[in-house]
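For reference, the chain that follows is the form predicted on its own, supplied as structure tokens.
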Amino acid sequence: MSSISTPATTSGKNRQTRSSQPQSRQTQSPQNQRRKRGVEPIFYLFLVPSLILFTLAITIPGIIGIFFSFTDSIGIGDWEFIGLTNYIAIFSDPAILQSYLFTFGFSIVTVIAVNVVAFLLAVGLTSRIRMKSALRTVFVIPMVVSGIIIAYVFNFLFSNSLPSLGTAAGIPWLESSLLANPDLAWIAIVLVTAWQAVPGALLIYIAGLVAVPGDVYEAAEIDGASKFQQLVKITLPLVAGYVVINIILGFKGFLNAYDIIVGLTNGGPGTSTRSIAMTVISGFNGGDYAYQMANATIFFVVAILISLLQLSLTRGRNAL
């Protein structure tokens, strides 16, 4: 009987085999047809525009500005070509490295400052309050407003309303306007620079506080913690990934501050608050084309080694 049987099941194993092949076939099949037609045209329909519009608008204006850097180019007629003579010069240059001692400084400082505020916003409008939303809603207001419109607005504050309030108040540090002091100037900008910006970051530190569990907070409160260390030691270590977005984001940013520093002072008292967007435009008018091309590429050097930082500190986080 066994020796009966045996050819039986080997026959059907056979068979089975067999059917199995072609499903196996037929799965995989799928899937090589995907990786033969490859990309699909309509995907290029829309990038191509794009790819073009960047590369007219920004690549090769980009590599010409590059390329005019190592001459002595007023921006029109004739030019020599000159080397690193521009670079070394800037590198002696009492004006360019006073302009990134500031715009650094002046990032730095707003970064915390707004960083700070939003945050504690955040959790307040977050929290168990009446009119979340209305509140939201006037915070996110100075967002959409123009920061030339913005610093107009507080130039008359400072330069007028505030003064008139000091002296009838008798605080004389307020007698007199804080965009006249070339010490104290910068504080304003930092002021008017935070309001604008802190809405941005506010709405990602809402989105992320939104995310976090509410039976963490539970659990915490079980556990008798209180609301200061529930926020130092669950809130801030599960939106840690936010605040390294916008720390990073709005860092990037501030370097770039042009319009709220024109609108208040434009870059005085003197040159004590001149950014170096304010500086590398101002070259532009002023017949230093090819000097301040070298001051913007090595700005935009700085600007890469901040965005590899930012991929850096941002690897592995799947905050947003």
Given for the second form:
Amino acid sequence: MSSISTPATTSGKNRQTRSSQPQSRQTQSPQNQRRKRGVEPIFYLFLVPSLILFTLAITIPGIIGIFFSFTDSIGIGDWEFIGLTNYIAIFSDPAILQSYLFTFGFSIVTVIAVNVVAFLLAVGLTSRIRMKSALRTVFVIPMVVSGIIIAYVFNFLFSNSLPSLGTAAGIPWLESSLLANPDLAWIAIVLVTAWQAVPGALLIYIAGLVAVPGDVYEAAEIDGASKFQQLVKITLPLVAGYVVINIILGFKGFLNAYDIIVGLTNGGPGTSTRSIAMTVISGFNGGDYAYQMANATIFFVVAILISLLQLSLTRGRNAL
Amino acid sequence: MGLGLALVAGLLSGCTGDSGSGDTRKATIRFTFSKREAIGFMTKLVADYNASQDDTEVVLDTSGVDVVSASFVRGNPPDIALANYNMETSRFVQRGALSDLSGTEAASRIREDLKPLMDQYGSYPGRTSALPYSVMASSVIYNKEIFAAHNIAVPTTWSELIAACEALKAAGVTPFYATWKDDWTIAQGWFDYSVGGQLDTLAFFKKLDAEGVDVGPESSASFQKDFDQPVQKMLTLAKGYVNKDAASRAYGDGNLAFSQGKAAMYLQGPWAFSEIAKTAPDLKLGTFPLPMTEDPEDLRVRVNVDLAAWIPEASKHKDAARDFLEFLYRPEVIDAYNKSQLGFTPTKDSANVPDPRVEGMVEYYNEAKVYQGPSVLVPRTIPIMNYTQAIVFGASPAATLRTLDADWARLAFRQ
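Structure of the form predicted together with the partner chain, given the form predicted on its own:
Time for the whole complex; same chain goes first.
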């Protein structure tokens, strides 16, 4: 799925390169130098390893997968072409539709939660407070722990610690695990995912906030703007680009949600928290290879559409 | 992630196995065995075999099930395996990837009445693709001390079971310890025992296969019709007679709690005994089939072929592998193995004396009053464990069973 996240990163780079291009063309590369077609071969050499790896590791397997989505292969043995049967079956499969609904709903909620929390934390951590660097370290720790470990730790907290706390304190709704409730288990997944994803967004926001020049605040202060007005009318517009980056990167990541869900609910209770990635993987264990390849292909197309949409949105945002 | 895995598969299928390490006189065969609890036993057995003869060197490979699937894709499968017999293995059987074992001496000693259990997962025309090695029977595990303390006899009918539950409840004892956080415990225990206890699963799945895409409210067999009553009874037990925190307890919690006498009955297989014994080695435990009807004649125990032996068609040392297979099936070897794992030996000449903890299931096993759980007979692409968990957690049984029917029909449509 890493192929899916590349448009986002390139779109991020686009911003920077485009702004620097006019300058460099004037200073370094006059027109006559271009005519010599003298591109240093070393630059191609830089590209080749990644190109080979990307082709071998992403493109070819991707094409193989798309190819098999038109067959009845189970991963081994004989297979034959069955045309669009897999695709027809997918569109009438409530389990797969549900996994799309869940994944998109979950991603939207999580992206909002992560960005609100990360932005507020970043504002706090860039203002004049005590123990700033110590606090920053504390908030970034979740990023370095692997998702599956975080999920298992929280699984224990939700299933054992919180219910026994609820029993001891006599709070009835806390006595049963959040993870055992088909209607609320997704909240637990959002919480844990956000807990892990906030630091990444936080770092980007801190970088953005530090880059805002101090004199605009001084000017605002002289004009009598309150701290809240400064936040809404100065800080927010000036870091808008970073907000977009964070939303794109976050959304892309959350669409691929897998490890934290496996560790927390394993798609349960029932099938209420099965993500798209989980249904795709189930094809490998369940001998439903071709069918889930068709699912993955559809997911790929959906992801490309979202990427294009976001790409055009970012272009508009750059004006800010 | 999906693409990443596809990549691995694609790359690996490109390079076929080249393990041919020259033509030495001594054949080296790779023996796959990954049942964690018995690796110690098997390691010793393999060492004994290697020491006993000079023709073959057996190498034990414990790397697990997923690796085996991949090795078939690569065209480099193990030479012989003892592995859990399930839907996963049945794929290799149905596509003819396993060699015919019907000519072996071991095959002639397998109990005939167990053949349907093997065939239920599909077969390849004209072949005996796998031989059962260890059969695990599972049913209700009960705490003999608690039953005795409250003067409760082992129930043989549904109403006796309910009466026993009521008596236990009145005495302040939790009748069943449930660990619903792990969905497999619901599927293998609650769901399978309830359905298998009153429905002929063999006949049911035969009909279901025949109906294929037509499975639904009108078909001759369907989950919504045939499973409705068993599931309702399961819910009667699940709603009234379990520990309060069942929804957030996992398998490990259950073993500990049951060893501490926190409940009278436990719907688990024999694998739980060794876990329970870790904290309560002297606890007196027994087993009995879950009665789901009013006729004791209907009592049956759930079995699964915990281990089956097979030799892939692609093995380069089939003869050496067959020799080792015959060694594994020597009466003293196969009996010793099954004794150590509380399993049942599927050979006619078995002289195994069962452990007291599984004694309650012996008569049913000997009379072949057994069934395989419906949860393992549904292809794994249908998330039946999740479904059973949803039902126990309050989803509508009728709607969930309808979903199962629809899933079955959809799978038949595209396969």
